[in-house]
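The chain below stands alone and is given as structure tokens, in the form predicted alone.
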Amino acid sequence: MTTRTQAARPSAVTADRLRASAAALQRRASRLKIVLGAVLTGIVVVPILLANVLPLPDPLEQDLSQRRLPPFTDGHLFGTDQLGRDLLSRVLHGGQVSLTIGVLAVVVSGVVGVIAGAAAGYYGRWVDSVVSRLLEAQMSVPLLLLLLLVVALFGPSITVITLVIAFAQWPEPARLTRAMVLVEREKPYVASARVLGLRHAAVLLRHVVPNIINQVVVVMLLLLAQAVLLESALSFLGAGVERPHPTWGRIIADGQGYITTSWWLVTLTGLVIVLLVVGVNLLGDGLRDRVGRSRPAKGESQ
């Protein structure tokens, strides 16, 4: 009698509670990611940004007297490179160039993306058939064989740069942005609000694209650890940004010569990238989840 009472006794572990848990999880990754992409991304990003008044040597400055010394010699944190030139000074103020350019690339293709996918989402028919074909050639054609040939051809300018990384990750925002769209265009808000006598371009402007930036901006925040990327890698194969401004990609080419006998040449300038990549990745993906959960509730309340 006792076995049987025991049995038919509920769980205290119901479906509701095994739900609830898991949210707590999610929340408690999610919010250990964004500290923890935060505390990353501010380690490179904050000394990159005070590197103008930060007492640091000139970038450009040489000393030959003092060629390859290693970390903290000297008063040289990051040491000196195969000119006698401060490793700190020059990763930082390479940094700004780095940063400047992926931002730029990152908000030009976040527009531009976001215009042609929300066209192509909420109009349909032949817009959506322009804009499909573009991405799907945009997609088809090798990245860095483009992003070679166009700097080849237009020269290695900040401005030619910038345009030839936003040219090449228009495509991610403008998919994610008509794939929301078409799912929001499908809601009672936007027939209401063309009832109440909208038009389509006011409609898509005050109501779909509020309702879909948020997850957008994630994106183009992971795109800015990839435009970070693509700009160091042009400067390596030696298509970035002319001397005398140094760059990331740059450091790291000239002292791949000496990786056997002044390691931190190439180690330290890729650790730096390496912090602000993962940094800006685990950032956004920390974002992500948060307003991929927070997403549901606000539709539901349309």
The other form holds:
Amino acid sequence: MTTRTQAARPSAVTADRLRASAAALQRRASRLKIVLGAVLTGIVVVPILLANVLPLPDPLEQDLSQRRLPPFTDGHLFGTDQLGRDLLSRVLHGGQVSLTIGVLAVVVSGVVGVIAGAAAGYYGRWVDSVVSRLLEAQMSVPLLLLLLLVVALFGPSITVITLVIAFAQWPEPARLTRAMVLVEREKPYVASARVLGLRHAAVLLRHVVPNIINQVVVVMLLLLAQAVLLESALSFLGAGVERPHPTWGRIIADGQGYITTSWWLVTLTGLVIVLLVVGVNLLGDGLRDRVGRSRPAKGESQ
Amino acid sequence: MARYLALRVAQSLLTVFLIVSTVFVLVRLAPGDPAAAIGGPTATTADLQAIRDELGLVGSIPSQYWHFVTGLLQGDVGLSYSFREPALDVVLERLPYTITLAGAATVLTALIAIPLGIFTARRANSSWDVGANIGTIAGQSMPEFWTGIMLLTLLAVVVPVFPASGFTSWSGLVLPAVTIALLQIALISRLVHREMASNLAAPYMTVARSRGVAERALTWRYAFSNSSIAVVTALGTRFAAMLNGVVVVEVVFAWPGIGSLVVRALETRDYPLIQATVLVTSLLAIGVQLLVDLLYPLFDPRVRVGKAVSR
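Could the form predicted in complex with its partner chain be shown next, to go alongside the form predicted alone?
So here's everything in the complex, that chain up top.
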């Protein structure tokens, strides 16, 4: 749109130059990322959501006469595993576990992170000290071993694994929210709201948080990708949701021993994870570029 | 200097205290009796009592905590059940291997990520840059254990260039280090890119250029010098997260470090051993970060340790 109005006006800046400008290039790159990301995410997520409806064998049904069939044999698109179970079905059902845990974990860590970060940024003083010290402490230690200890102690249920991942992720939204609230609270509308008699909590929840939530939500998409990776790493290490539920990490861990004779067990499962995570990451990255850029203009119009 | 040092050490100690307390609370919050889980169904009451004794699960909570902390200060986190020797010793024996791997991965990351970030920053928004951007996103999206198995299969089994597992020779270090570095390169090169791009666009660059400073010097002596502190900070703060990757990759490559140890400890429910690994790796990460903070002045003479850093 801008391109046309600019070109119609007599100007030394030609349409070609505008198209080659940094802003236009960036915009095109972000559009490419969003489209590519949405397509890749869709390719993986839609079959996972439809896994119970699709005409697939049961993911737990063993058939020892059909062990380790290569892909595309006897109606097994991804082949079968060491116990004769259909790999595609197992991967899709494993995806349901991963996505359930990932989405729940991101929601929990997002709510906790936004509340903690907003409180730290808005109230400052001791609230900020406590939250900031906690954030620093958590980010400076390798959490994976602690998470493994928790799963070992409390048992590998979906709830425990979700909470463990949420715990690992809350610093990200908390830091982002805190940083944005620090800027936001100095703006005149906050003082105006106070003058109009709103209490601090109301100003924070009704005015400050709605102004920043867009950017936090986009970052949460990137966290979903990390949650999926973390869940698969936990289950690879033996701290995944218990059997017989198939999980991505365990399919790969079990398939590792057969890699030389049955390459598809590890390779195809891993490729599905990569497709999903790349898709979500691209989508999140592209959207973040957009939200980040449109922000100043939006702030002025408000 | 002394004041800053004291503050940073105090902060690190606070983190250690938080971790230690978290581990203490977790073990006591866990449902069921850990002693019963360890002893198994055949354990007698006397066995269970002995295990509780060993775990420090007897007496009031404050006195348990006191014993836990004083034990730690003496380097005692209990006996490992599977090894029948002090858990801390078992972990410390494996530590050099983990440090070697983490160190190699860090060096590799720095050697590749920094030039890559500079290269793409100088060609911001070109197709090179977009390509590198998508490449780094892909690099962040691969589970390390999967990349490891793939590299292992391709370069140790199909085309046997490197040894398949363990630490038999120095060439065994290559594949695990590359696996860990892939993710780090993706993250660090983006950071180098951002820092370099903002420095390359700074007004002082225009001034220097107008005074005839060569492009090469502009990039390295001006922009990169000013970016280096952020890069070093990131390498330091990412060290903890990288250790997570090291744990996973060690399992894939049967590397004799802490990671493969902890998986075995999980299988045998060896709680003291898991506690020891949590403590040792946390201390390692905190130590590295402290060291990086103290190295700042080497990279940026404007930072006088002890004065406020605007960053």
